[in-house]
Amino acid sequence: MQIFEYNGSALVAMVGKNCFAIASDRRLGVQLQTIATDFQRISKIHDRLFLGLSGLATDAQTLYQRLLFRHKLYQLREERDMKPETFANLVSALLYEKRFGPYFCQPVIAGLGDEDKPFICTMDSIGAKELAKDFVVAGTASESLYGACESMFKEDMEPEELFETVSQALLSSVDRDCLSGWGGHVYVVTPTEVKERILKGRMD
């Protein structure tokens, strides 16, 4: 078992029409033993920018604290929120800095940029970015997430349809991975609001 699979995780971000959704499972495990069923993998950086961290849970929490600190410094200095593209560059640089002893995390960044254009991106543990125009996935359930998202994704979805699509993709994928699951946590972000929903899934 790889260190990335130690706690188990499933993360997906998907774009819609001037909106995006980011979703994760809620299981925290130690290999095959479940420790918690309400684990928070997705964090809010600001109202239009969210960060999901899959991989080793302890590293994810450390990395989140460091990124939040960097973002607060940026807000103080620049007197504005960071754009998603800028934040992705920050995450990438911070991970690459530690390339010889990396954080065992695979981040997923989702945000609304200029003119409410959705931006999604993922990267590996040393900060190599992968940009996408439709969806990005991460975690132990990533293979089944790719398949589900590939078959369910449509362009220019409205927020409600996007929520339905990302939820179905997540729930059907975690059923095929024994290291993730136990419900889901979904954020749908539009220029005017953030909707957070908890999904009930199979509890086994």
Contents of the next structure:
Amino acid sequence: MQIFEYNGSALVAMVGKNCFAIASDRRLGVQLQTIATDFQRISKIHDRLFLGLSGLATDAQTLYQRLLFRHKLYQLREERDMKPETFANLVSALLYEKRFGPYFCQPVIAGLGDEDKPFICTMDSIGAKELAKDFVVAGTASESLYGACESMFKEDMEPEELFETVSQALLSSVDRDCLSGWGGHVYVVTPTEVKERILKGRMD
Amino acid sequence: MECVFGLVGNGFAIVAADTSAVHSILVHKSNEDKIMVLDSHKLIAASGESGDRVQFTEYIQKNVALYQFRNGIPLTTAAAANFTRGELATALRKNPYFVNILLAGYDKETGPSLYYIDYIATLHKVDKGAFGYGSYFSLSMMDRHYHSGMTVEEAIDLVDKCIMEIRSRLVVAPPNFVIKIVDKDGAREYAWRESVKDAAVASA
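Please supply the corresponding structure for the form predicted in complex with its partner chain (the preceding block corresponds to the form predicted on its own).
Every component of the complex follows; first up is the chain already shown.
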């Protein structure tokens, strides 16, 4: 029994022209059994920063609560929101704290930094950061996601085209993975608005 | 094998649990009540290791009561569920409790709700949920017949269908079940479904 494959997940974040998209599947399972088809894997840290957590659901929930707490404290002290780069460092530090008893999660962080420049990164379960200019993936469907994103990605996509690309990449990848799927959750974030959309894919 | 399942209806939530206390091949008793009344409007149906089940649910019950004494108002169902998850999560990497929980409650403002909390502290709000080997039958039965806004009669009919399915298809099927309901009038026992009656305990 693989601990990272206990609940099943699929996460992808992609960079566009002054915008980014972050998408996840909606299945919550316990190995072969599906428990729910409306599980939220992506959480908002602030209006311009989103965190997706793949892997073991219980650790994802604990980690999210700890990170939200740290961000709220930061907001009280600094009187402003955290930059995505700073937040990524915080996540990495929190994960490495548990180096010899880790959280079984792979986070995907996506945000708009200074001058509305999109920032995405992922890391492994012990906090090894991986910055990328185009897209990052995580979860049980990550191999399929790498292939789909690599072939569908184009530089400087507008929000609408980015939404289409991310959705197609997500749905086609989760269809090849039995542990993730049951629809999709896509957030497209521009400097002015956040658009949240639910996808209906193969429900199996 | 322990079977626990539950669903949310129109203004109420219903949970059913088997009532056999088993150690290896021996059935100690067939009228063990595994659904605890947490407070006036909450039920906690627990399955798993029997010592952990009793100790942990009593611990939660007493802490929920303490909150009410200290603050003068009862916890909401969501708050109680999150508290339970927190306790399970804290204990997870030290001294885990092997208890799976379905927490059903009724709040005046938000109506009935059901929370799925598994032993590794994965929390999710659901319309229908189940644990144990019986879940393979009861979840499928509920997927087929459940619709939102069921009346009590329809829900009890569905619960009985699930019990029939478990009795006929599970190899070591528990003979007896208890059904409890929670609605605006409070949490209470609804019925027992017995096919084997325990001999009455002789008075001392």
